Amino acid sequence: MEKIGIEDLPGLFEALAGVFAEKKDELCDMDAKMGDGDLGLTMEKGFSAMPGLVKENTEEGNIGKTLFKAGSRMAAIVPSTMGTLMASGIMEGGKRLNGEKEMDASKFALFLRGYADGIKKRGKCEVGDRTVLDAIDKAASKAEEKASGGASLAETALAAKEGAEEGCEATKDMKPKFGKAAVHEAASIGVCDQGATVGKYLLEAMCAFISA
């Protein structure tokens, strides 16, 4: 795939929904040790709704506005902390692409940077705080670096996936600062943050869809 068009968005989010349905129990188990135990359910519910939300909120010729509107609807469906962060990422990423018809490598990198910034703003977190931002920010940085060198969309997505995996792995050595994870700090030692794991799976699914 050389570009992601508006017509490709339902398929993209169907791919994400499939991954989060598959990983639901794993994410719930991780979250039960350091959070509320419902992370997998939230991700499955939110992303399974997105294909329909994209179709219902399609703005012809404007992939950014389509993403923003669908993300805002997702926020109402999964109003939990992680649901809100994911929706905020989609919305801010969409804002960065307002007026664009499609995403090539550079626009994909721009979307990911917006995704990271949306999470950072809504969650009031920074890189190193042991959150989903650690995976998404690293993915965005790797994508920006790759795209700026003239890489294809598939190559840029692969770099983003590898960045998310690196960012997730790095959280094993970080101390949690938010929510119940901070209370159960001992359980987090040597284990990837559950939010960063969501970020890793998100980019792995995007990369697989783009490269198929």
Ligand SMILES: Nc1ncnc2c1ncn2[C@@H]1O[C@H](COP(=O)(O)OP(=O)(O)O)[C@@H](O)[C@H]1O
Second form
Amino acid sequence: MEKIGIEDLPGLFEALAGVFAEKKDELCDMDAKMGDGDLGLTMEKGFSAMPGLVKENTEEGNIGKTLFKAGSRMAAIVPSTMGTLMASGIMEGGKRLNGEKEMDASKFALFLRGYADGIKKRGKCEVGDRTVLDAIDKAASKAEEKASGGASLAETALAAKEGAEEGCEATKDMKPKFGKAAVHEAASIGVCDQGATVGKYLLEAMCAFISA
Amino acid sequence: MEKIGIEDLPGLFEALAGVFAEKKDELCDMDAKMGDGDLGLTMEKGFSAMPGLVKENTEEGNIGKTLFKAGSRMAAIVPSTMGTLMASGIMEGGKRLNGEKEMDASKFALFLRGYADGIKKRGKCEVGDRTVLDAIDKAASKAEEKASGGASLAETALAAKEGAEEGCEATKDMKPKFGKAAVHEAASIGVCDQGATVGKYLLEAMCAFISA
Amino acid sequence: MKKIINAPENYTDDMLKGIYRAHGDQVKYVNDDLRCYCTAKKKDGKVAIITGGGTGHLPLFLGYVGENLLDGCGVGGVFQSPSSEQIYNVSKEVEAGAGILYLYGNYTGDIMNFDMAAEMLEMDDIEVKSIVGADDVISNKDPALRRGVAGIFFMYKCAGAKAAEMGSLDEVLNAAKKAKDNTRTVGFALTPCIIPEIGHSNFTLEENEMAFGMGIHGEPGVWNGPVKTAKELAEEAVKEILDDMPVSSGEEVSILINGLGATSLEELYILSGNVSEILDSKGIKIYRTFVGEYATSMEMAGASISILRIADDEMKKWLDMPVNTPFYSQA
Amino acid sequence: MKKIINAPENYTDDMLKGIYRAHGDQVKYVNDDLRCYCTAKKKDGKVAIITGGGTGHLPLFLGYVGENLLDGCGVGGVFQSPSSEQIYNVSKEVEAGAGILYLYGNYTGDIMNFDMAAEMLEMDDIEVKSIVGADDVISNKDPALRRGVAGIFFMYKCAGAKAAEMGSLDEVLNAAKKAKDNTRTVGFALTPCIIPEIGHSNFTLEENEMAFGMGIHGEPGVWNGPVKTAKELAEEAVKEILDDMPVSSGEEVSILINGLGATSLEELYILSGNVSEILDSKGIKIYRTFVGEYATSMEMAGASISILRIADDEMKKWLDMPVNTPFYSQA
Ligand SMILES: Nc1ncnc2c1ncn2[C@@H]1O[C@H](COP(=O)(O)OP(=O)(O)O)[C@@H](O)[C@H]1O
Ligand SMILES: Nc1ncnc2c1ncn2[C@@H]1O[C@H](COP(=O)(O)OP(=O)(O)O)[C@@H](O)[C@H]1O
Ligand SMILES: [Mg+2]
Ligand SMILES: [Mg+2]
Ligand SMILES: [Mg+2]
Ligand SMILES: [Mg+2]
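To complete the pair, please output the form predicted together with the ligand; the form predicted on its own was given just before.
Full assembly next; the chain just shown is listed first.
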């Protein structure tokens, strides 16, 4: 696929929902070790609502506004930490594409940067805090680099995916700063942050969809 | 032993306490099937307090008043159904011997009749209601019969013991009328009432003490 | 047994020490006996209402001693009656010149000890009347032989209000009786509880098993089987109650959804909603809904449903009267 | 999983239906959304205090909406934040011309959603200030990163009283802050709880094992080990609290002994007695003792101990102010 159009969005989110359905128990278990064990549940619920939300909120010819509106509806459906962060990412990513018809490589990079900024603002977090941001931020950087060099959407998505994987891997050595995990520093050493793992699966699924 | 004197009472109740210590779990289990499972506990507690209570409440030359006073103290220690009934039995039995120095065969029968009447009054029960009264009443009747025929204390006690055993056995076919067991008619068929079982053990232990 | 306790044999007294330490401005004990529990705010000329029973059912029994409710409570060991001596001592302390009402649950041990205390008071020329709560429909076909469970709350409420209105002993007794005649309860347990000194539960329920009709001391129920839904339980319990005490469409009732100890308040409200729906569908009006832990069995999981048929407007006034104890307030 | 429920996915909404059915005279919902929980007795010109959080902690959070306490609550699914939209809708309903205080627990999901709602209200020119409860000493060395647990009750009590006195938004915020700065909590769990839609507990404890410092969502504690006595637990918890917030001999505190759900009130009073003895031995005076279920985790067994250092006489007045909600009354 060379560009992502509005009509591709339901399929894209269906693919994401499929991945999170598959990873549900794994994510719940990771989360239970550090927090409250609901992570897989909310990710599946949030992303499986998105195809419908995108259809209900389609703004003709404006992929940005469509994503923004669907994202803000998703926030109401999964108001947990990661649910809200994912929704905030989609909303801010959508804002950056306001007025655009579709996403090519550079707009995909723009979307990912918005996604990361949305998380950063809502979570009041920085890169290095051992959160989902570490995966998404790295994905955005790698995508920006590739896209600015004139790469295709598929190449850009591949770079983003590799960035997310790297960013996720890097959380293994980070100390948790936020909430429930912070008290369990010891348990977190050498293990990926569960939120960053969500980020990794997210980009892997996007890349697979785009390359298919 | 031909007569029970005041000085014999601590030993008598020690013997009873020993029997109930031994039967504790059995009685608790019986009670749990029909009620709340505390019967063995309270019987052991009540009778093991009696040797001390008898000593503390000894009225020189008055075995009746000694029993009455010790019994009323026992009521405060084990205020459960059977605890109160046993105490009421001892108290009323004691009243009937007010002013007496000791118990011979006929006074033993008098004591048992008082014991039964105390239970009857306090429990507002009748013979045939499937309670401890069925064992004690039969014990009193048999003792009265024997004693009035001029039998020895030991012979009278043996008759009383047999009466208690018979009375207890008879509860197998009786329908429970009171409290917790009444709802479980079915479970009670063919099984001795747990309170009557207490009555049986009580008389068996008295008889053994007197014959020893 | 997992409990936050010290020596099991001190369970009742340790609990009482904590209660007096926390609420010393409202309650006290007499005769140097922690188990003689009395209001610290005696009111002259008022009928004194005294209750009592075993420990393990908080807020029952002592929790209802306070303004516009009860005046004293004899506290027994876990699931055991207080002694007649203790009840007598409480009676002597809180009696205020207008006589005493003994109001407690229909359990043999308690009856005998309250009766003995009443006999002792007769010698002192103090007038005592007695009435027992006997609301547990399942426990016996004969209403006179039924156990008293959570529905006693309605008797406390009505008798307490009438006494607060400075009613006579007979009037207070009649208020209790009016509540008693119109109250029915059905309960069910999902897990047993453990008497601290015994250390293990006296019955067991399988992983998905519950006991319908079980007594608050763990007396076996009418059926054991797989856990039903809240709605099914509500239907079965309401049916048992209304079969025993018919209530017509248009009549009013008050309901009490009581938790046995471990069951969450969330579940109690789910159950309460289901009970209300059933009553709605029959055209029965609900005057007041009480939901919470009113009579427990320590950490037993389960609930009971009580229905009070509103007999007249006076009863509504009694239900509405504010009350205030260390354990229970209604504004 | 043994619970008195219907379909697990309807747990929160079934509970809410039961609550509105029982207490429709005192509370209501707006926007056709059961989870937008509001007082039915709005008071003009008063600062509106709004809380919110996941279901599963009754009486927290919605149970504190009522007279002299809070005005509204966003209700989330089990252990999940309400949405920003729901918080916004509650805010629009209960706002009464004097601004809004958001007062809730320090959990990321809640923070993000309350922040989003506040941003939405800014667009409507409604003034909002926010403060989070963060009293759980064990959860983080950094006070700013600690979880909010039962101690939030003291914040509700102080802020609610100040708002009832018609204080300004800043004054109400300061009352909440004064309570926050002087409150510390330590808790421990004896059994886990089960999220209805998940169906099994997310951690396990052995037959005689407990978890000290565990979070109310089951976040692992600082140690797991054999169940200690009430006295030992009281000592360890009070030490953790006083190490973090020194209180001198002669100073006054208020204590809150909170049950996590399945623990009996009897045990809570045993624990309360032990905590009081420890404070007595240090010469610390106890102004008021609160014992009961204030913040639970459904059917989790365990307890928490909160200590509020009395900062001044005004705080005592706030603690003494009568309150009245469907779930909690103080006369
Ligand atoms: N303030 C924050 N900013 C960004 N990400 C965060 C923040 N707090 C937590 N996270 C991420 O959220 C993940 C947990 O998500 P989730 O299970 O939904 O949270 P919870 O159940 O605690 O509400 C963490 O692994 C982390 O990656
Ligand atoms: N009203 C009564 N009169 C005489 N005996 C009774 C009465 N009610 C119960 N009992 C006897 O008491 C026994 C139960 O004793 P106990 O376990 O102490 O009672 P509970 O635990 O129910 O208070 C029954 O088996 C029966 O023999
Ligand atoms: Mg989580
Ligand atoms: Mg028994
Ligand atoms: Mg409880
Ligand atoms: Mg509870």
